[in-house]
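Only one chain comes next, encoded as C-alpha cells, the form predicted on its own.
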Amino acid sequence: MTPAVTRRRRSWFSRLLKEMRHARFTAWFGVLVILAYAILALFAPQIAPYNEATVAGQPYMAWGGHFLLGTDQLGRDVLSRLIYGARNTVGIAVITTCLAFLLGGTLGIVAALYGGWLDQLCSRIVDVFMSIPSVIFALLFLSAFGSSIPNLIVTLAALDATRVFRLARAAAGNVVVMDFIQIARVRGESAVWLIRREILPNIMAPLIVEFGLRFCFVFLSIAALSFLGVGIQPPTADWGSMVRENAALISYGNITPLLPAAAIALLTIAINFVIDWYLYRTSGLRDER
C-alpha cells in the first residue's frame, strides 16, 4: 500500500469520526447494534456455548443453568441459535441485497447511459416482473425448485434488483443529460469510465439509503420465507424459524419465541436510525436549537 493511498483512507476514516462526534444519539444507537450483530454473526462459533444444530438438553427446558434462555422443542439451545441465527439471516441477506445491487444498479445505469431499446427492453422486463407480488412470487418459486439457500438468494436478488434498477435509472437518468457528460463522451471517455468517473459518484448518496432499505426488506423477508416453512431450512438456525418452532410457548406464557422477533426488529430499527441519519448528512439541513 502507498502512503498517498494510506493518507487518504486515514483522511476518510478521520472525517467520519468527525462526522460521527456530532451525530445525534439514535445514530449512535444504530452504529453499535449493527456492530454487535456483526460481531455476533462473525465469531458465532467462538461465541456461542453450543452448535446450532446440537441437542445439549430436554426439550422446552425453562431458563437458567446451562441454558441462559432455554431450550426449544428439540433441545437446542435458544441462545446458541439466536447467535448462529446473526450469522445466518443477516449474513444470507447481505449477500442477496449485494447481489441485488449488482444487477439492477449496473442494469439500471447502463440502460439510462444508452437509453433507446435497451432501456425500454430492459424497463418492460422489470415492469413485468413488480407486476407480481414478491411473497408469492418466492413462494411459488421456492416451492416448485426447492427451498435450499441459493435459490432463496437468487428469487430475492432478482426481485429486488428491480426496485434497485428503477431507482438506479432515475438517479443515472437525470447525471447523464448534464453537460459534463456530454463533454466526457465528445474526448471520447469509455462508457466504464462514465459510470466509475462521473455517474456513480453523483449517484452513490441515493444508492446507499437505497442499499439500508433493501436490507431491511430482504432480511425481513428471509424471516418471514423461513416462518412459512420455505425459507432457510432445518437444522440451519433462522430466526424466523424459530418464531415457528417455539410459537406453542407463547400460550403457557414463554416469551422465547418473541426473543428472534425481537432480534429482528431491533438489527431493522438499528438500519433506519442510521439511513436517517446519513439522509440528514447528506440533505445540507441542519437542526434548529
Given for the second form:
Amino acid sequence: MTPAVTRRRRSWFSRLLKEMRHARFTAWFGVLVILAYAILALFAPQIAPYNEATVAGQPYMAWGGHFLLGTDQLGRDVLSRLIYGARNTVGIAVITTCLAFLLGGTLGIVAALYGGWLDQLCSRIVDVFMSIPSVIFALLFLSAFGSSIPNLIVTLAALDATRVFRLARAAAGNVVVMDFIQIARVRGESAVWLIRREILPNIMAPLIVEFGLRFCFVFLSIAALSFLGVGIQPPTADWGSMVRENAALISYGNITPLLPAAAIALLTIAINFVIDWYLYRTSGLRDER
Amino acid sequence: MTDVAEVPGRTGPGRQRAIVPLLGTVLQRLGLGLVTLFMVSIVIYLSIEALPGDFAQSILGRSASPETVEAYRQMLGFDRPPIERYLSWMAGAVHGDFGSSLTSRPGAVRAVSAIIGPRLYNTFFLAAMTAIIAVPLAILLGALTALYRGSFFDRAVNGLTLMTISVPEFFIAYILCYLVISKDMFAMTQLGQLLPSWLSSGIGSVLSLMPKLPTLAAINESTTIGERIWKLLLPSLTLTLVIIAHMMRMTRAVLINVLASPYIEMGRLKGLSSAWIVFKHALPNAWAPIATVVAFNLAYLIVGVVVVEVVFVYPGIGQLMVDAVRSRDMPVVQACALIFAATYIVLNLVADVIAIVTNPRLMYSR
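Having seen the form predicted on its own, can you show the form predicted in complex with the partner chain?
Below, the chain from earlier opens the complete complex, with every other chain and molecule after it.
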C-alpha cells in the first residue's frame, strides 16, 4: 500500500463514480430504478396528469386515450394515482425507517456503551416484541389506536426499532471492547463524541445494509396493511390499497390491479440488488460456489 | 462410517451422562418460551386500555340511556380494575374462553371463542395443507440444486425463489389468479392484445393446459373435504411460493457443505450414483439445520396466512382478525393475536429444541 502521506483523499462523489464504473449490471439496474422512484416521488404533482383524488372520468375506463392506464373504480386516473402512490407509500416507508433507525440505533449503541440495567431493560423489552411477527402487533396496535398515517408510522417505527436495536447493539458491542475506545474514554471524551467519532464509523457498513433491508420490510408491511384496509386510508393514493380496490378487474383478465403490486415488487427487488452489490463490495463476500 | 457413536470415548456411559445437561438446556428454553408468552399476553391485553374512555357510549350511540351504557360496560367487564380483568382474561384464555365480542349487546352475547373456533380449524387446515406441499418440495428442490449446482436449472430456481421472497404476498396471489382466469381467453385480454399475436396465442395455448382452479375459497360447513382441498389449491400454492425460498436455499447451502466432506468423495470413488449419495448419505447429516429452518418457516406461514386469506376470501382466523381490526372489536383482535403469538412462539421453540437435540456437541458435557 502507498504511504498515507502521498494518498489524496477522493471526494465522495468521484469515489462513487469510480465505484459505479466497476459495478455489476444488477447494481446499475437497482440504482436506476431507485433514482426513477425518487424522481417520481419528489415531482409527483408536476408529472402526474391529474390529482390523486380527482374523479376525472367514468369508472373502469380502458387503457389509452385521456387515461393512459385507464381509470379506477371511482373514475380516478390510475397513472396519476400510481405516481402519487410513489410519493405516499415510499415517503411513509422512508420516514418510518428513519424513525426506527434513530430510535433503535441510538438506544442500541447506548446500551452497548453503558451496559448495566439500561441494557438489560431494553434487551428484555426487545425480546418480547421480537418474539412474534411485527404484522400481528401492528394489527393489534392499529385496532387500539385507530388507523391513521401518524399511527401507522409510529407503530411500525417502534416495532422495527426493536430489530434495529438488536443489530446496533450487537455491532456496537464488538467495537466498545476495543482498545481505542478505552483510550478515548480515559482521555475523557464525551459519550456523544465516542458514538459519533469512534463507534458509528466502525459499524456503518452493517447499519447501511440493515437500512436497506429494513426499508424493504417496512415498505412491504405498509403495503400489506394498506391492502388489508387498515393502513393508509382513502382517498390518499397508495399502492397496497389500489390493488385491493381494483382487484375485481382481475376476473375480467385486466392487469390494471397488478400494476401497483408490480411497482412494489420492482422497488424491493432493486433495493435487494443494490444491497447485494454493497455487501459484495464491503466484505468481499462471494457466492458459496 | 455414519455412526459417530462408535468412536472410542463416546460410547456407553458418556451418552448417559449427556442426557442431563441436554434436558437442562431444553427445559431452560421451554421456560424462556413460557415467560415470553406471558409477557406478550400482557402487551396484548394492555392494548385494550388504549381505547377511548367513552367507548361503550360510542358503540351504543348517543341515544343510549346511561343504564344501558352501564350494563354494557359491566357485561364487557370494564367496571373492574385492569389487573383483575387481566387475570380473569388470562384464566379464561387458558380454558379457551376469550370473553365476549364488542358486537354483542345486552341480552345477545356473542362469545369470542364461538366466533373463532370454526375459523381456527380452517386456518390450520390451510397451513397444514401448505406445509405438506411446501416442505417436501423445498427439500427436493434444495437437493436437486445442490446436486446440479452452477447449472442453468440451479440458477433458474435460485433466481425465481429470490423473486418470490422479495415481492408482496398479494402480488403472487393475484398473478396466479390472473393466470387461471385468463387461461382460455389470453389472446382476448388487454395484455394479449398488446403483445404480438404469435406470442399471445403461444402463451394462450400454454395457459390453457392449466387446470381451471377456483380463485375463491369460499367454503361452509357443507363443503366436503375433497372440494375443500380443490378450492384451497391456489391459496396453498401462493403460500408455498412465499415460504419455499428460505427452506430451499438452506437445504442447498447445508448440502453443499456436506457434499464437500471426504466421506462423500469416498462414495463417489466407490462409484455410487449422485442421487444415491445425496439422498442416502448427505441428507441424513443435514437434517438438523433443515428441520430448524422448516419450523421457522412454518411459523412464518402464520403471518402469510392473513393476507392470503383476504385475497381468496377464505373464512380463516386471519380474515377474522382483519375484520375485527377494522371494526375495532378488541376482544376478538386480542384473542386472534394471542393465538397467532402462541403458535409462532411454540413453533420457534420447536425449532430451537430440534437444534439443541440434534447438535451432537451439546450431547456431551464439557
